[in-house]
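Consider the single chain below, provided in structure tokens and representing the form predicted alone.
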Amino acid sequence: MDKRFKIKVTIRKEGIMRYFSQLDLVRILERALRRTQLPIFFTQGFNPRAKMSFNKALKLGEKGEIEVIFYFRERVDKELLRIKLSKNLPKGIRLRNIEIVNG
């Protein structure tokens, strides 16, 4: 099994981004990981997806704050990734807090 390194961020969605729904919250945060260029962990198979999870979904047209599990293959500076997600984010949603799970 390879090794996994988890990054707990915890995000605000609000403005505009309030009316995206949970499947476009998903696209965006994959594609705003996949430009930071760091060691993301995917998923094995046909048609590999960056690797993370959602504790719980919010409601189309609510704001609020949602907390998101990134995996990666190597060990990430959680500033580094604060920086890098942060710019490729867009208006609406932005990060609120970033803890290491494990390592």
The other form holds:
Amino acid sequence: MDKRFKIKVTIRKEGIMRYFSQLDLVRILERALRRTQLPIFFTQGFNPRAKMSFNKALKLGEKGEIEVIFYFRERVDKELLRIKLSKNLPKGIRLRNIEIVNG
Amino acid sequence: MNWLNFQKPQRYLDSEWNVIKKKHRGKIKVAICFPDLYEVGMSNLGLRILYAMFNEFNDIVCERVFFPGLDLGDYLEKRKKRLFSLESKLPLSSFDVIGFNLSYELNFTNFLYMLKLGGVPLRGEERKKIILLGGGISNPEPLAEFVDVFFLGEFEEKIAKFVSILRKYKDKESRLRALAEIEGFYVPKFYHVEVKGRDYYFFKKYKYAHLPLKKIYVKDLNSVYYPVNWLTPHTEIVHDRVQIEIARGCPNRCYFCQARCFYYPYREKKVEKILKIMEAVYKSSGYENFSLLALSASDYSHIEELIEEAEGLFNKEKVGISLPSLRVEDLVSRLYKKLLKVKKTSLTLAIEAGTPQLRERINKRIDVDTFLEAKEILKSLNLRHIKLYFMFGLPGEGEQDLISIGELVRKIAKELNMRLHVSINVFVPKPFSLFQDLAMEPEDVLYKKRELLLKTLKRRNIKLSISNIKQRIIEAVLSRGDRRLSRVIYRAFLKGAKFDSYTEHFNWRLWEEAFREEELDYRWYLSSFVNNFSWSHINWRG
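Having looked at the form predicted alone, could you now put up the form predicted together with its partner chain?
Okay, now the whole complex, with that chain kicking things off.
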């Protein structure tokens, strides 16, 4: 059974954030997530990263919505994530929706 | 502006986490410029410290200006637009004070190019505003015509004084006079330098200026300001790690080293202070990699305790910790167990010379045998790769020393069965190093030695990078130069020299012509000097 706690977050990439690539977006979201101090689930191996999966990638210069699943080591309150994450996202990335996938 | 027309537009956008944006109205505007690309400049700790410190003053707004990519540079020139700051996008020419963090002689032409693109007159006398230069240039003389004030040493100590002078005096001349009276500020126009044969004579033109000039350093690293609200780029930078300074200076005495004198004396920060900073920076940035910064991290008195504590602090969050400057014998004898727990990184070893005899001659203490004996330990560390640094053109160096570099590298590659990055640099007798009075090896000899090295080191499992000789010669001349070189740099710049630090952009012909037209022989600066140097009026030992 999958013990990781998953939350699906919909974000909107707009403004100057359009000029940041998908790779940059992964970096931006991981650091934002780390700043929330929530119990992130990390990938295994020598170079652990915060695990996340995306439904698609936007082209450079394109604005739009992306769904991303964040993984946690334990249960995280949806509202708490909303409050903490929105405080830690840079200008140009807007939190649109949050839903718990399992739990 | 459509940023999609430019390579890496992320360089020019200002959205970093913890970026400081202030209103300009009624404030003194200070630009901090870095004469290389964003991704290089953002890896510079000094720039970050000054940016944050200047902005701590309510009546100062400090913004960053980086060297533009060549595509943006061309665009600005063609459209007659000006180089701008990241934060407000205002042209460089609209700032009251222009600060430069300059650490490398091969960026001198970039420095001029930035001024030109920014709409700022290049020569000090043609300008109404102050250009202040600091960083890692120990001999400022070649830039004397362009720079109004050089700061000698660690600016944290005098930033408050500097700001108070900006507040008190509004015109350039009174600012310069006030600054010249304070130790650490070198205003070249208040000094007259005469060259007679091989000798330099220094005279004051303003009676309250200091002569000799002394550098300024922070006495206690524990009380020094640290930029804990770490400016966190959204895109990859060259050293994509938070730099946590653990010590300044170096207790070793390698004769070829300039940094030792430049950052003298050796000072350490306390473990608990370092840990506090690390924790605060992590909270503010969410950065996933940290590196513990020192010229020689294994000389840090409590290195084992520090690694253990830092690992404990970051264990859960999977934050990587790297130590870029460990001594190999310390690594394999006592530190590797501690490092096993830390996220894997690469290992850098400055071996410098091929034989123990030559290493002794340059006073480089490194135990290569211990390193080879410890191959099992090294394998267990899961290193991504190992970087090895060597020099050639060292005093007293013979063919055997060079052949030994090849033998040693091949042996290491074979024993460890690991890909090696080998970097071999031409030795330059840099000012303020203990070898400053040596001559640089003649060009023809250097070329022969380079050939020999290439022949012995071209192997599949070795990634070799070896100095471009002409490029190193220009670096040597500029680092050892005097005021006459301002004109040479200016000519080279007018001919189109820029990005000289990038081998693919470096153009020897432009420099050669510039020297010829100024009727100066660049070789003159590379021979051994007798009595004194163009930098003899400055005392970096403090």
